[in-house]
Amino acid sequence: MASLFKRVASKALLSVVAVGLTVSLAAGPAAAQDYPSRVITMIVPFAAGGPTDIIARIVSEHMARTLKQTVVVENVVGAGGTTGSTRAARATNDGYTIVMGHMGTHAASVALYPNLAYKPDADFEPIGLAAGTPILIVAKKDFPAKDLKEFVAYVKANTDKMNAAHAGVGSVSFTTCLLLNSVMQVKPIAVPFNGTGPALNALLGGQVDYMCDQIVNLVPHIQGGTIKAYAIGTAERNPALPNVPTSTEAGLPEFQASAWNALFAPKGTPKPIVDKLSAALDQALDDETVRKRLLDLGSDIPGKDRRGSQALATLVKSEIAKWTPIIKANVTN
């Protein structure tokens, strides 16, 4: 009797497990089919007004229309963008919390933070690349040098007096100016800010001497003459700033720097949901109004071959491999 009871109980348990597994498997597609049914939070791990924030707001506005749901941008600042990225990595993986990461948060951070709370290439589901953002070398409007060669000479001669602004260790402005300073073989006083917006404000106010920044933040200020632009770190000039020479043209070919912004979801977010988000981002990048807004800011809109989850996953791995040796050679943790 006891043996019979055990066999019956065992079969009952297996049935419960099987039913539970079936319900669980069915719940994924059903949840994805109903997604999104409430507000989506897009974390921007930097201050409002910075390049990542600007790009996030432009694409999220169109994505909201495609998804027929509100997308709220939440700025979570700190630790070069890793505070907000950590929050996103630890969020519930249901598609209602995503993050606009970039070169700093999802590549440079690996070498900069030995105790980083997340693995950029393992703890997220890549959604897609939103925009490329060329880097410019800029200085306060009354900086003495008239061109890049004079800029390099002046910084070298006055290194101890130079103040270089950045948006926090691990930010794009920090990492790319680390490359610039390495090429120039100088170590100016580094002045950190809680985001690129505040750092740029300090430059506009003449409180710091120079910085490296993403073009998205700079076009109107350069056109208005409120800051000086010495070079852009790309192979070709940018249509938004045709008078700014490339770093190669200006005499510093070793400075090649272009950042990127991309959307990620927490690891384990169901693929159908990731695919919906990826498709919504793709539609945003195909929209003429969105494209004009991004191009007017100087952004590089990725072609179809550079979009989507797989392309972004490949980009993250390659960027980690690119920046890790540069950072380790110039930063002591």
Second form
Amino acid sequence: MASLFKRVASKALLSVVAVGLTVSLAAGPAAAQDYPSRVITMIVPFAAGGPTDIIARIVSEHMARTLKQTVVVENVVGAGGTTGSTRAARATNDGYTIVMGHMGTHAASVALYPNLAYKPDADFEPIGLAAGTPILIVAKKDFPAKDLKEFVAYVKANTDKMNAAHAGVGSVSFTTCLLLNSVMQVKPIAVPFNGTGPALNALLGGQVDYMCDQIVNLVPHIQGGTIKAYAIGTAERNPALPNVPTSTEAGLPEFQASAWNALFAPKGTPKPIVDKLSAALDQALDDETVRKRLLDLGSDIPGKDRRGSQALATLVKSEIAKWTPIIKANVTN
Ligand code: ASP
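Given the form predicted alone, state the structure of the form predicted together with aspartic acid.
Full complex below, order starting with the chain above.
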């Protein structure tokens, strides 16, 4: 009797499993077709008000209109952006959680965190590049140097007193100032923040001396004279800040630094869903208002050939290959 009961029970269980399987198999394409049927969360792995947050809010606003669904930006801070990126890598891969990563979270952190919980080039489905963001060397308004040469001389002479702000180990500001400090051969006191939004506030308030940051955080403050900009780490000057010299013009050609922000979904997110997200990002980047907002902030809008999943997958691999040796050389110095 007991074994008969067991047989019946296990048969029932099997058919429940079978029904479950049919339902979940059928849910795949249907879910992709109906996508998005509820709110999408875009994780920003840094504090509100900084470059990653600004870019996320500009593109998500337009993507929401294309997708006809709300896109909520959620700031998940910590560990140079790797906390929020880990959360995204582990999220359900149904397209309802995506992350605005960047050159730090999805390239530099590989060399800086031996136990990084995700592989940027394996644990995500790349959606697309959102913006290129040149890096500037900026200092507090009353920093006693009129140009980059004087800045280098002053930092070298006063290294013990210098506070350099960054957004955590692995962040863009950390990595690019690692390069700058190594070129200047200095080791200032590094002051971490949860993003360069709060780091900029400290710079504006004069509590820290200098930092390296993505241009989108800085343009109005440089224009308004509330912080000083000594150089931009790109080959050309930026149209949003035509008076800021390139690092080469200013005498420090070794400082070549440019970053980017890009959207990623967790590995295994169905391709039709990733494609919908890529197409929505593409449309955002074609929109005149979005373009104006991004260009006014100094960012570089990717052309069609640099957009979409494939181009981003290639970029992530090449950026890991580019930054790993730079970081390894400078961290051990
Ligand atoms: N720009 C920052 C960084 O240094 C992060 C942020 O967007 O706040 O990585």
